[in-house]
Each structure stands twice: as C-alpha cells, then as structure tokens.
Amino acid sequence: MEFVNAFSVSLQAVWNDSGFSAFTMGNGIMIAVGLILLYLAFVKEFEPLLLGPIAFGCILANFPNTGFLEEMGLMKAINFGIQYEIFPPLIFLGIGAMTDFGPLLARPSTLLLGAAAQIGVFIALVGAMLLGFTVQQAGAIGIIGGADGPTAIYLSVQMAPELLGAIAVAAYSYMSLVPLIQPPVMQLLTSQKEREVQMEQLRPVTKFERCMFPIVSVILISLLLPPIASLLGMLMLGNLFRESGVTDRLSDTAQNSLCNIVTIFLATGTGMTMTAESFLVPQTLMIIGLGLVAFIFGTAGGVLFGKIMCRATGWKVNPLIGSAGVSAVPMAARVSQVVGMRAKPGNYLLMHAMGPNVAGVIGTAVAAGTMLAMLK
C-alpha cells in the first residue's frame, strides 16, 4: 500500500512539473499560429530564413514550466540579446556587407524616393494614436511601414517591450508578403506610359565615393540622432568593410557567418515573444491591420513622388522604382524590375530600384531616430 501510495505521489509531481498541467487553450492557438508561419516559410517560401526561426520560436515560448525566461541559459541569453539591443546592430552590419550603395551615389535624387516612402510610418503613427495607443506604441506600431524588421525590433525594445512580439511579426511578415502587396498598388497609381519608362544607364561611381559616403555618412546621421548610432554605425562599418578593399574577410564574415548566426538567435528570440498572454490580446489584430496600412501608403508614397520625378526631369525617371523605397532589400526593387518588365520586356529597372531601396534602408533608421528622439 505505501509502494502505491510513493508511487501514485510520484506520478502526481511529474504531472504537476509536466507542461500539460498548465497548457491552456492559448497555448494551443499559438502553437497552431507557430504551425502556420512554419507552412508559410518551408512550404510557400516566404521569407523562410526569418519566418521559419520565428515560428519555432513560437511554439517553444508556448511550452509551459520551460523555465527559459527564469533560468540563466540559451533562451535567456537570446532574451538578453533584443532587450539590450544587441543583435539589430549586428544585423544590420551584416545589411550593410551585403548592400551595393553605387546606385544612390550615380543619382542621390533616389534619396527622396525613400524618404518618401516613408510617409506610411507617420500615418500608422497617427492612426495607432486614434486608436488608442499611447504615443510610444504608436511610433514603434507606425516603423512596421518601413519594412525593415531589424529597426522594428530595436523601437520596440526602447518604446514598446510588450507589442514586440506583434509587431515584429507583422514586420517580418509584410517584408515576406512584398511581392503580393505591391504589384496592385504600384499598377493602380501609375500609367501604362509610366510603367514602360526606360532609365539611362547609371555612371560609374568611384572607390573614392563607395568609402568616403558610409564614413560622411555615419558622422552626420549620428551626430543628428545619436539614438541610432549603434544601428547607423554598424550599417556604415559593413559597408566599409565591403568597399575598402582590404577586409575582405571581414565582408565575408560580416555577410555571411555572422549574419546568420545572428539571423537564427533574433528570429527565434523574436517568436519567443508570442506568447499567449501577450499576443491573443485584441491590439495584436489592429496592429497587423496599421501594419498592413503603413506598409501600402509606404509604397504608395514612394511612387507618388516618382511620378513627380518623372515629369520633372522629362520622363526620365520611371516611378515604379519609387515602391523600392521601403527597406526590404532588395526584394522591393525586385518587385520593381518585376513589374516594369511586365509592362515592357526589356526594361531593366532593378540597379535603378536599387537607389531608393539603400535609401529607404537610411530612411527608416532615420525615422526610428526621430521618434525615440521625439517621443521617447
């Protein structure tokens, strides 16, 4: 009788420390939403690198009694890493190895076209406020519009720790989604005539002009908006490093190893966000809805002012590369090659995107800047 006793007290403690004492219907949902983005990464490929680790992430912040977030360990350590601002930076000095910004210095008018596209971040930002987020949730809600997940990240950390799960999957996620989201809104706003504009041919662009611009650059940006040194300081250095010539190694590892090191603990640490208790909260909805809304005026923005480039420099200036001027690099200048290649085969537009895609990448930054200089 004692051995059933010591037995049936033992199965009650492993119960008791077992996951499935405390999963609750939550739990389950947001499992099922990890199994979903998992779908959408592996089977239709959307933006698999970073929806994939996302997702598992996900379904492991759903585990109850992991302890990950208690216990000193690798989930913890992730953790650490986006609450102090850690890996945006590091991202972004891989972005910045792996980013061409010839195509902005041979036109730096290109530099408008981003800034315009940015329009759809001050509109979530006030739309977020009419809807009742404070103002420091609307600026980190408003930065999904730029769809640059790294800088979505690092404003939420310092303006809104609990959306970040929310908004940083909505930034991920509309980043994945430029192909479907664009094309409409880019043929809605433009003229068959438009969208055949054929660009010349862009000058050639000194070594001289490649280094001296991440250098001038970073000592400007970072004394104008010193709350994004860390993000514009690395950008630039990665740049540098692929411009100067002699760190080779350097690019490479900055591009390639460490990115996606970085890339796999961000992700996942990312989707560790999404639990239950802060993500199936009627805000994550309209979040997903002003993201969506900030990301297509963004878009918009960028080819309204193309139009105006257009005409003002004699239809030289085709403005479907003015939808490249959100950040998602460089599949919104794909996008761009995309469509002008199906309004004239031929028409190659994608070095062209390039310039506001680089520019829209700054831009984005900047407006993170302004806001936690702002706002916060």
Contents of the next structure:
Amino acid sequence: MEFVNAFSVSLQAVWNDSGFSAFTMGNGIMIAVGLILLYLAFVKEFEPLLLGPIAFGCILANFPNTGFLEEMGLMKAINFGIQYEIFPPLIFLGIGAMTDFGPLLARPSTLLLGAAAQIGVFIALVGAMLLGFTVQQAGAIGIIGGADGPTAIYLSVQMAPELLGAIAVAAYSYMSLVPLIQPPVMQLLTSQKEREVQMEQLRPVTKFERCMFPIVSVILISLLLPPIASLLGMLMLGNLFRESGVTDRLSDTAQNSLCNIVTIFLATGTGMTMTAESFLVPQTLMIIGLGLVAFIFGTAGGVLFGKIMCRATGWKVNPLIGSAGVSAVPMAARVSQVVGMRAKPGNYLLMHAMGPNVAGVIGTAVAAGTMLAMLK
Amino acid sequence: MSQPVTTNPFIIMMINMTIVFAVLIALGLVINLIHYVDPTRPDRQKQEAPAEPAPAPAPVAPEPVAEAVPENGLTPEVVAVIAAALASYGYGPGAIHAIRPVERNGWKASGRMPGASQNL
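Having seen the form predicted alone, can you show the form predicted in complex with its partner chain?
What follows is the whole complex; the chain from before opens it.
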C-alpha cells in the first residue's frame, strides 16, 4: 500500500512539474506558429539564417515550467544580450566588415535616396499612433520600414520591449519578402523610359577615402546622436577593419565567426520573447500590417526621390535605385538590378544601387537615434 | 521613460525626416570634403608628377666590371645583356659590383642528373 501511495505521489509530482500540466491553448498556437516559421525558413528559405533560430526560440519559449528566464543559465544570458543591447551592435560590427561603402563614396548624392526611403518608417509611425499605439510603441513599429533587423531590435528593446517578438518577426519576414513587395511598387511608379536609364560608371575610390569615411562619419554622427553611437560605432569599426588592409584577421572574424555566433544568440533570444501572452494579441496583426505599409511607402519614397534626381541630373540617375534605400542589404539592391535588367537587358544597376542601400542602413540608424532622442 | 517632446504624429514625422535628411546631407558634404583633401587622389598625383619622366639609365658597357672577362666564361655580350636588364629595373652601373657564373659543384651536378632524368 505504501508503495502505491509513494508511486502515486511521485507520479503526481512529475506531472505537476511537467510542461503538460501547465500547457495552454496559447502555447499550442505559438508552437504551431514556430513550426510554420521553421517551414518558411528551412523549406521556403525565407531568411533561414535568422528566421530559423527565431522560430526555434519561439517553440522553446512556449514550453511551460522551463524557468528559462527565471534562473541564471544560457537562456537568461542570451536574454541579457538582447535586454542590454549587446547583440545588435555586435551584428553591426559584422555588417560593417562586410559592407563596401565604395559606391556611396563614389556618388554621395545617393545618400538622399537612403534618406527619402525612411519616409516609410514615419508613415508607419503615424499609422500606429492613429491605431492607438503609444508614441514609443509607434516609433518601434515604424522602424520595421527601415528593413534593418538589428536596428529594429535595438529600438524596440528601448522603446517597446513588450512588442519585440512581433516587431522582429515582422521585420525579418518582410526583409525576406523584399523581392515580392518591391517590384510592383517600382513598376507602378516608374515609366519604361525611366527604368531604361543607363547610369555612368562610378569613379574609383581611393583607400584614403575608404579609411577616412568610417572615422569621420562616426565622429560626426555619434556627437550628434549619442543614443546610436554604439550601433554606428561598431558599424564603422567593422568597416575600418575591412578597409585598413592591416587587420584582415579581425575583419574576417567580425564578418564570419563573430557575426554568425551573435546571429544565433540574437535570433534565438528574439524568438524566446514570442511567448503566447505577448504575441497572441490583436496588436500583433496590426504590427504585421503596419510593417507592410512601412515597406511599401519606404520603397515608394526612394523611387519617387529617384525620379526627382533623374530629372535634376538630366536623366543620369535611374529611379529604380531609389528602392534600395530601404536597407535590406544587399537584397534591395539586387531587386533594383533585376527590375532594371527586365526593362533593358544589359543595364547593370547593382553597383549604383549599393550606394542608396548602404545609405539606407545609416539612414535607419539615424532615424532610430532621432526617435530615441525625441520619444524615449 | 521620460515624457516625449510631442505626441503629434505628423510633427514627429516632419521633424524626424528633416533630421534624417540633414544628417545624411552633412555626411555627403563630409564625403566630398574627404575627396577634396585626399592626397592620394589620382588627378592630384598626376599634377604633382614631373612633366617628363626621368630618362632611364642607359645600358652601360661593362667597363667597371673587372671580373667580366672571357676566362670565366663571360663574353662581353653576356655582360652587356645582364647590365641592360638591370638598367631596365633602374639600377645604374654603380650598382653592379661583379658578374660571375654560379659556382658549379660537380658532385651536386652528378646527383641532380639521375633525378632529372627520372622525371623526364
């Protein structure tokens, strides 16, 4: 009899400690969401490097009684990396080491296209505020339009941590859908003649310019917008590693090993924020809708400013490169190239589009810094 | 979290877009400034270069080469060719101290021969 009692009590204790006892419908739905995202990442190859760990983190976050974020351990350490904004600047270090600022330095006027494409950020902000989000939440939602995952996470953590999961998923999902979202907008806003504009060869950029740009720009922007000094600082440090020519090992580490390790932690940690309580709310659908609005208007803003530059320069700028102003390096630049080639075979726009593309990264960081200064 | 400056979304949009444009325009000016002061700019280097390139040192007769005597297996023609080749790389006659054939060791040569013939 005693054995049966002990067995029954033990069994009950195991059941009470198990995840099944506290499993809710919400957990089930979120695990299904995680599985769908895994499918999109690994089968459909939508940003698999990021969406894959995010999806897996989402599944892990919805197992009850794991105590992931209560006791010190790997998951909590990863969460610290997000909570204290450690991972996004480290990702920017890798992005800087991978980015060639040459096209931007050769044609600085393309910075204007990177600025114009930020209109999507602020239209989404207006839309979010009209839908009842607080000004801080609206700012964090708007930055989805910047098509820059680390910046979106960086801003969300500071302004609306409760929306981090939804914002990160929307940002990365739409970034992977850039080749589907942008071309119709680009076709709609440009004429065949504009799409056929052939651009002149870019001038060669010297090593002096390549090395001076990250140094001078980080001094200028960090003094102006200290809230984004860590993001911009790491971006430019990574770029200096690349361009100096004497720190190849550091550049290699920043753009490969370190960037990959931090990507795993950042994406898994972001997925871990997608608990049923925070994700299964009507706001999530609104955020996903507003993210799409932000992308469409960002693309439109870049293309329309490209049309202005086309006229102002006497048809020397192809307006299609304006769409690359929405960051998403280098996918958005590739979309400009594909649409340009479709209009006129042999019209290579890729290098020209890389200028607004990297300008978009800086523009999004500046927009984030401005919002942090104004709204936080 | 402190109080935001304004909660009017349109004002926020206008201010932010203005700042983004201003910062990126300033960055454009910085890029132009860097290009302007760049001491390694190709057109600047062209201007600073002398109008006429310095004449390449003419191939010199093997006058200072005391060792270049036929008894070492070096004919004056061979010495002239070597001196001309060095002159084409910018070395003057003063840089040539001696021209002598590489010492050939009979034992080494006899060792190399079978190896070379095996690889043929």
